[in-house]
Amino acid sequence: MLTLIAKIGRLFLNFLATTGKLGVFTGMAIIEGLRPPYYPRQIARQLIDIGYYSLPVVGMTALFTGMVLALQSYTGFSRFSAESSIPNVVVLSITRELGPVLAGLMVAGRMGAAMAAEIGTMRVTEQIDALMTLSTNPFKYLIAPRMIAGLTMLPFLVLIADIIGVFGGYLVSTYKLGFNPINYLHQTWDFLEVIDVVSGLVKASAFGLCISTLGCYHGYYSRGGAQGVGTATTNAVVSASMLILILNYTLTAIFFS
């Protein structure tokens, strides 16, 4: 019993102690970028790397989930003859939660895999020890401008899946499922509020600044050459995903309580 009560104390005081080391980071993180002097190269390719090459798997998610979302709605709306509640379904689910959820999902396999693994070779080929060596900042050349673009980049994603996921609904619900064009875009558009739409961007740059910070610090704290890489980066996803789904929850309850 004894035995047990200490292995759940270890594992508690170890969860506070990586809890600690991360806000320690993340605030050493904001603040050194906050500072002067800026890389504005690095910012613009992380830019691209985020922003624009993550588009097609965060749009062609997009399409899918809407057209899926759609169908399956028809399917359980025909039961009780509320077919026409479908376009507030689609556009309300979509904004609100699969958009965001969905994006940061993706973009956390892509970018915060790709993140850990970079920042953790730097780290066990000593390229971030020469990096301090020559006066060089670590924080502010590889994690503040990772950090920048998660949280200004994947709004603008959002904002496009939603875009694209309100589209697939509306093709399957036009020409699949004989909705009338004109009626199915003014019914969306007179069904969507300005709170929809803000809260899943609002949620977007919470996802993209939890992507870039989990990516950068298990990258930069990884060890033991390339086991500790892959390590990383499998840590990076797994627990930018819970972090997604618990803040999820987290501030749609704030928005909507």
Contents of the next structure:
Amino acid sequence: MLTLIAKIGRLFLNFLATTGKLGVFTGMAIIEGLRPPYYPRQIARQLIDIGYYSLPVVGMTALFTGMVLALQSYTGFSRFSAESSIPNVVVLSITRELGPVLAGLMVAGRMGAAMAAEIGTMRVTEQIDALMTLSTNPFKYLIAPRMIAGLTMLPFLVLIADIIGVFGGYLVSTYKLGFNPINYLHQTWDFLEVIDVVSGLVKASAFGLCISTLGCYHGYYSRGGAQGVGTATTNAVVSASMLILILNYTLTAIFFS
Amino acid sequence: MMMNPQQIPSKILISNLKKSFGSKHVLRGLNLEVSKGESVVIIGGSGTGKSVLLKCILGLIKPDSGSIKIDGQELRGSSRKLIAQAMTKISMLFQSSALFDSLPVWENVAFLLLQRRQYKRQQAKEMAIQQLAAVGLNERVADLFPSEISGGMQRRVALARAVIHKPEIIFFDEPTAGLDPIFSSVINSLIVKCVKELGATAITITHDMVSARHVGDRIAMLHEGKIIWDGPAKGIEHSKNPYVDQFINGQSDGPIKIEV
Ligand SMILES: Nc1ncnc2c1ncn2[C@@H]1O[C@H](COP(=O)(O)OP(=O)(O)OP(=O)(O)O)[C@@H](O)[C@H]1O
Ligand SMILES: [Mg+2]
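Let me have the form predicted together with the partner chain next, following on from the form predicted on its own.
Now the full complex is given, and it begins with the chain already shown.
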């Protein structure tokens, strides 16, 4: 019994210590990132890596999610003849929840892992030390560009995901479920409110920042060779995914309560 | 230590430096003085803290106590700006080369020039290619990535990166480890050449006694966190110090105990 309490206590203390360390890390990255020198090449590379190269994954995810939403809503709603609200369900689910969350999770898997692995490898092969001896601050050179890219590119990806997701729903509804195309689009457009999209984009920014921060944090503090980098990568993806789901609930509660 | 005003302060002066990792006491009150233009070699068993010493001087590891002075200026407890200024004088060749594998060879070599934004990229590239030639590397290597060249070539690239901005102080951490004897000798000669040409102050860590005699004016031996012997490189065979004798002759029995 006592050992159990001790264990829980230790876990709790560990949690507090990690949260503190993460907070300091984030603060450092923001302060250092805001002060010159800036590294436009590094920033550009990250913007392209996150924004452009994530497009296929995010696009595919959004397309099939929109499609399955329409299909599944149809089978459910036809039981109480509410098929006509399918466009509303699709557009709301995509813009408010599924777009940001799914894009966030996909990018967490793709970029969170890549960041942790790259920075972690740089740590264990002394490249970060070398960077410092060459008068370059790793927070400015490595971490700030990734945070900027996460913060700005995720909303962009989510906007694309919103469009493709709605299009997926439209495809299934018109070709398979016999909706009138014009009516479908009208209904979607009329029903949609600014807050639906904006809330999704705000969420996306938050998720992007959290993916980059956790990816960099785990990479930066990784130690112990290849195994350490592996652990860092796993931790980065798992913690970012968890945080995305928790943040998503919190932000929904704030926006729509 | 008395310092008379006419005398130039020693380039590097380390006194009573201590560093522990948990219960592991790595540096236990280390003293070392290096004067300007001198090349000092540090020898000592694996894991005695040679790399830790260099990293303490570079500010990559925070020592627990003691003093580190560069050109008479205390680094420990100084403002970040002063430390950053002192750091621009020092350059390091890492044990693992530590080239940036996301950048091509020439950008690695020209890294500091590009950071300082003194030169256009094309200019910096030309200077990098010149520096590569100085360490015996072909122009064709410039556009390759570090992962595409051999370990020995990586070491040369790292050497080029360490000396391109003509630093006043250079640290070499096991520059010849893992290289064949001929290549080691090439690297040693390059180090001697770079140091002599730049008039730089150098600290070299090595296990390799051939290399130690080649590059060092003076040899210091690190054991159990302290410098236990310090003398001219020429006379090390006659040091009469049992630790040094055991080390340079590579004997398994003697005062140095290896924990297995
Ligand atoms: N960041 C660190 N955290 C914990 N322990 C460390 C750290 N860095 C070094 N050590 C410990 O300090 C000791 C000295 O390490 P160091 O790398 O300086 O050895 P070395 O003398 O350079 O050995 P080698 O010749 O094999 O490179 C080692 O026992 C190592 O375990
Ligand atoms: Mg070492």
